[in-house]
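Shown next as structure tokens: one chain only, the form predicted on its own.
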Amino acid sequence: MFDNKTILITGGTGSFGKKYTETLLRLYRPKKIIIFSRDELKQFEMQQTYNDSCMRYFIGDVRDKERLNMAMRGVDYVIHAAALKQVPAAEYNPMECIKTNINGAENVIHAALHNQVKKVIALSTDKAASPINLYGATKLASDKLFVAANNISGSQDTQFSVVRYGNVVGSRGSVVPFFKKLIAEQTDHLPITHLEMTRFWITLQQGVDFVLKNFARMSGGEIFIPKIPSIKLTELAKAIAPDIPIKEIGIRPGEKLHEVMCPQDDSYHTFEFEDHFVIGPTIRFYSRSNDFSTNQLGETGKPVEHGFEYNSLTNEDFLNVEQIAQLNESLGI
């Protein structure tokens, strides 16, 4: 459904778009790719790999709605990657949070709408679902945004969905490179803020592979979550260095013990497919269905109990230390 379209990616100099757009070169035929970003630096080292004739980069920032407007003229597709994701950062510099997260998503939703792109989605976390922390109830609100945005797209064909998925496997800014960068200074101990943590894992092609199918399965208005293993962070820092001693700091500011990617008092419009979830939105849509237990591919999902919650500690998958070890080594990290 890619080849000769136009995609742009905001956010698209970080891990998921360097991945998306390598799995897009490889795997199809598109027009354009655009990335929008607003870090010229990583724009050029981006640019040393990426450097296909249908490649496009722009500088801009999701701030910027008349910078957005001029990118997405003629643009198909949109993955709306873009936002602050440090918690720590986000508890004290919330307004910048606040801009980015959620005034950049009401951009990203009106220049859409002014261009006519066919299909949004845009990704969540982990951290949206019953937020603890200033970065998962800005990206709560951005989820709403995006849902809300099926009902003022009126006569307009554009939809828009949401992604949500946990912790990513070896990105930037995540606890691996962090303990291998430990590691590398001959660290007497690896800092776990709490014994009993958990949280979700996905490797990056995993997301990336998740968002491309659901470009096909969306209607507009769903919030998409697959069905992925937990991992304790005893267990990751064993996987990664079974001799080095683990020392535990106390939890960060913002910092959940375990992670929800379906909370409990969404459980009456969730819907259980065989490798995902889907939440239904709270609110009615008046010019499309809302029966979301069907998808466009023809998938059908039946609805979860009430009271049902996709949790980290009580998820049914759990990767053991040995299964963190091969996954790290089969990922090179």
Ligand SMILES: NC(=O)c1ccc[n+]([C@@H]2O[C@H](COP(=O)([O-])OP(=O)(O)OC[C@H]3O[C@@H](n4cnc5c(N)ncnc54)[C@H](OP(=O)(O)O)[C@@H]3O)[C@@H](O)[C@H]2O)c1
Second form
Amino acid sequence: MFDNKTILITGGTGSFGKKYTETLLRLYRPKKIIIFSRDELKQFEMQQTYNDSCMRYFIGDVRDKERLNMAMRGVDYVIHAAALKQVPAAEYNPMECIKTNINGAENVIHAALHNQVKKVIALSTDKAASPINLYGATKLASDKLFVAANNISGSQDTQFSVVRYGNVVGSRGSVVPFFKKLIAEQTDHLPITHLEMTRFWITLQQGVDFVLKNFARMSGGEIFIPKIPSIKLTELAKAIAPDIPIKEIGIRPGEKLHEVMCPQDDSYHTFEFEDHFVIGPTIRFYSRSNDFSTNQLGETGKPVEHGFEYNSLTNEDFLNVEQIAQLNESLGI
Ligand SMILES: NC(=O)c1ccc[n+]([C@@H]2O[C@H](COP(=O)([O-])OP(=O)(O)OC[C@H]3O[C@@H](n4cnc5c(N)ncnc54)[C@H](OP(=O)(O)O)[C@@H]3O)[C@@H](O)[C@H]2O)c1
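How about the form predicted in complex with this ligand, since we already have the form predicted on its own?
Full complex below, order starting with the chain above.
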């Protein structure tokens, strides 16, 4: 599907973008892969590894509509991964987070429509489901913009969908590198905000593969959610450093005890497929199908029970200490 196609990745120098690029280059022969992001150093460093002739590096900010318009000329597929994603930074700098995550999303939509891009997938997060922090709220607003964009694409037929998933094991600024740093500094304890805390847990490669697959599945308007395991934070700490005591330090502002990916209130338009869920739009589409029970690959889902919630606490699939340790080892973290 990506052979001889031009793909643009906003936030292409981030953890997701690099893994996506690596996977595209391994599995396909794209015409061009355009990396769109702000920092020239990150682009320079990425070029040292990814320098195939199809690679293009484009300095730009998703807040800059004209630059995005220019970057999307001749593009077939867009993955929108650029975001400000640190919860505390968003709380302290709300307008910066809004400008990148919401205004940036709007600019991506306009540029995609203007350039008749075929398909766009925007990355979202479990924090966008019933959000309690600004990061999550901006990502929910972004999800809504991408879903609604399917109604304004009209005859151009650009399709917009969203992929929502949970914590990526070992990603920049996340808990595993934080624990590793403390251990390297010979900490006498590992801090955990709440001993009961659970999180959804996905590897970067699983996230990338899920996005790749959804380009084939999508009709436009869906929020795709993978079925993935949960972990308890205390089990993670034991898997990383069984001999270091755990200290509870109190829940942080904007932090949930458990995360949700499919909220209860969306249950009446959520479908369960074999390895994922789809939340259909709350709005009606006027010029395309409103049936999200069957996807473009012919896979069929069944409506979930009313009141169903996909929650990291009630998830049927949990990794134990041994499984977490094995996963970390397989990832080299
Ligand atoms: N990591 C997770 O645990 C996780 C979980 C669920 C969902 N997600 C979502 O997945 C996506 C990718 O996350 P990630 O882990 O790859 O993030 P990341 O490693 O922090 O990378 C973010 C990327 O966005 C770029 N960026 C930031 N602001 C930008 C702007 N205004 N204009 C253009 N580019 C900008 C950054 O490069 P520059 O700074 O150079 O611009 C970088 O390339 C995000 O949308 C995030 O919300 C992540």
